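Only one chain is given next, in structure tokens, and it is the form predicted alone.
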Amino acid sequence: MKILLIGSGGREHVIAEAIARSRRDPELYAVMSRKNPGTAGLCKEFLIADESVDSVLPYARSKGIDVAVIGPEAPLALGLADALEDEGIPCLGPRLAPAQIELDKAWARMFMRRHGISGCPAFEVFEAGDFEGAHAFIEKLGDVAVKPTGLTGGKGVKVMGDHFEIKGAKEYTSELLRTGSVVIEENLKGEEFTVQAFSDGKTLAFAPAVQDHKRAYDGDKGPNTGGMGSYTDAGNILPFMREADYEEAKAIMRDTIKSIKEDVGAYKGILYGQFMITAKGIKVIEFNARFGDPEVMNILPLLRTDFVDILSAVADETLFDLNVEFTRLATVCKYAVPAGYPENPVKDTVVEIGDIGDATFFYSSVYEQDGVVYTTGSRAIAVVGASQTIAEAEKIASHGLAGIHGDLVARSDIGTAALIDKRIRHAAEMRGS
């Protein structure tokens, strides 16, 4: 089988590793905007080009590609899955209409309201220029999150308390409304977790829950990032969760897939659900139409089922017949990022991999030139530890980080007992226990 992978980040490197482990000995090809040395080393051939339809489709035709995997969200927004599917090349990545669940936050919230999907917070959508209506709604809710409706790379959402108070919320809303629409919703308070699942349009195969850490610095301080690291426990739920939380999240995701099919057609790909344990129960923060980065780095190394078998089952809509299993180990992922990230990162500095012990690593936003790996200014390398307990996995990941050399920094607290105990106490407070 010839498989085409689209994307050049850490998410794509770990997907490439999963494909390379297949007993079916697939041929892997890739289209990357820059040369990720990890992904490139696993490919039979790759193309350095933008990840657009005009670049990808002719390359897929020329190589006789059997199935494609779309890693990032930007190519989905360009309709790449539609173009490939129409060419007869099935995709792990939804068509443009179903992908609106991530691509258009206004569509996603209105969709949830229309279908009565559980976990939807109080919200309203305001069109460009409706400053008065938006400001009145901010006053009404009192504590809000302000969301641009389009893609923002995980950095466009701002919430009261962390980024501004009411005056600042109105100013940011007005700024957004000058050029487009905005979603204003209640500011959810609680403890976050993420569940990711493969979907063939009818059936979902779920991965263990993960918790990401968006803030740049230890203690959940500093600006938001694409994600500084994440962890799983040796099972489906995290230490602060109850089994009922996981089951409720799964039920919400099943309802979402079913309703998307009714509205706009089958959702084939990855559905990422980000949830919040609140005093009022489980709420949906957002859905994404692809694996999370770094969350994918926790779960794909644990995947026991052949990734290529999953691709075939998604394409054939036979996921119900496939037992998708994950090894029951805890994992901790930590990102090494350029000094000064995210506000003023150093760029084009050399990265070297030394002794990382039992950890594994994935190249992310780097590029290779003449055999040397350089940073780009975004997250550079993810290091993952896996073991029987979170504490043991954290030690492995920390040792691995010490073997990554360059002008890089990382959060030291992800996966530590102190931070997890804080999460447990916080979730208990939310539940009133």
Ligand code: AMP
Second form
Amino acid sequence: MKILLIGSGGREHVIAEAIARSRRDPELYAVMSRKNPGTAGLCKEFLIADESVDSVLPYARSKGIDVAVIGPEAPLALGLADALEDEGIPCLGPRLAPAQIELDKAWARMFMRRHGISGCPAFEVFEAGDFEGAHAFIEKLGDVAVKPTGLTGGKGVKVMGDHFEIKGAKEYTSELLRTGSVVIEENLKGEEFTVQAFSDGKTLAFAPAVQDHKRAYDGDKGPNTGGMGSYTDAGNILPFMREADYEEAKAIMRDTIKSIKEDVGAYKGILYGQFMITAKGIKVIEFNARFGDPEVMNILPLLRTDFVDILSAVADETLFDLNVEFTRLATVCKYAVPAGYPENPVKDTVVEIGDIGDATFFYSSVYEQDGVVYTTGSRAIAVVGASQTIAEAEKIASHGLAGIHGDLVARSDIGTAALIDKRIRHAAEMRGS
Ligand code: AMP
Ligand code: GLY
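Next block: the form predicted in complex with the named molecule, after the form predicted alone:
And the full complex, kicking off with our chain again.
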């Protein structure tokens, strides 16, 4: 079996490792925009090129690829899954129409409303130029999150309290409405968790719940980032969750897949649901059409089922027939990021991997040149500890971090008892207990 992996980040290094563990002895190929040394080392061959249809399709043809795995969302937005599948190459990664669940936040919310999918916050979509309507709705809700609907060129979701107050929310909305449409929604308060699942369009195979840490510095301070680290417990739920929260999240994701199929066709790929436990129950923050980074680092290393069997089952729509299992261990992932990240990160500095003990690591936004690994300015190396308890996994990850050398920093509090107790108290407060 010849597998093509698209993407150059940490997510793809983790996926490459899962493929390399397969008992079916697959041949791995990759197309990546820069040379990720982790992924490169696991490939039979790779191409350094942009992750566009024009680069990937001829390469896939020339290598006789059987199945493709599309890691990031950008190539999904270019219709790469459509192009490959139309050539007879099945993909883990949805076609353009179902991928709208991530690519267009207005589409995602309208879709939830149309199908009565549970967990949708109060929201409205405003078209470019509708300043009055948007401002009136901000006044009405009083406390809002502002989301540009399409590709944003660095301008993303902003939330009142975190980024601005009501005046700032209106200003930001006006700025966005000059060029595009905007979703205004109720500002949800609570404790967040992520559930990731494989989908063949009909059946979902779920991974354990993960919690990411968006803020740059200890104590959830500082600017938002791509995610500084994440953890899982030795089971499907996190210490602040109830079994019913996980079941409800799964039911929402199942409804989503079913309704997407009715609307725009089968969703074949990874469905990532980000949820919040609020005073009014489980709410959906957003869906993504790919694994989370870092959330994938917590789950794929523990995947017991052969990844290549999953790829076959997704292609054949037989996921119902496959038992997708994860080893029951707690994990803690911590990201080593360039000093100054995310606002003024150092770039092109050398990274060296020393003794990381029992931890494992994944290369993320780094590149290799002449055998030396350099930072890009984004998150560099993910270090993962796995053990019976979160506390033990945290110790392994922290010890591992000490073995990663370079002009790098990391959060020290992710996975610690103090931070987890804070999450437990917060979730309990939300539930009014
Ligand atoms: P995104 O850029 O889409 O990943 O969203 C960034 C972050 O914004 C999410 O991780 C949430 O923490 C936050 N967020 C998104 N929507 C809401 C909402 N309706 N209420 C509160 N926070 C939100
Ligand atoms: N860690 C959040 C994401 O991958 O979108």
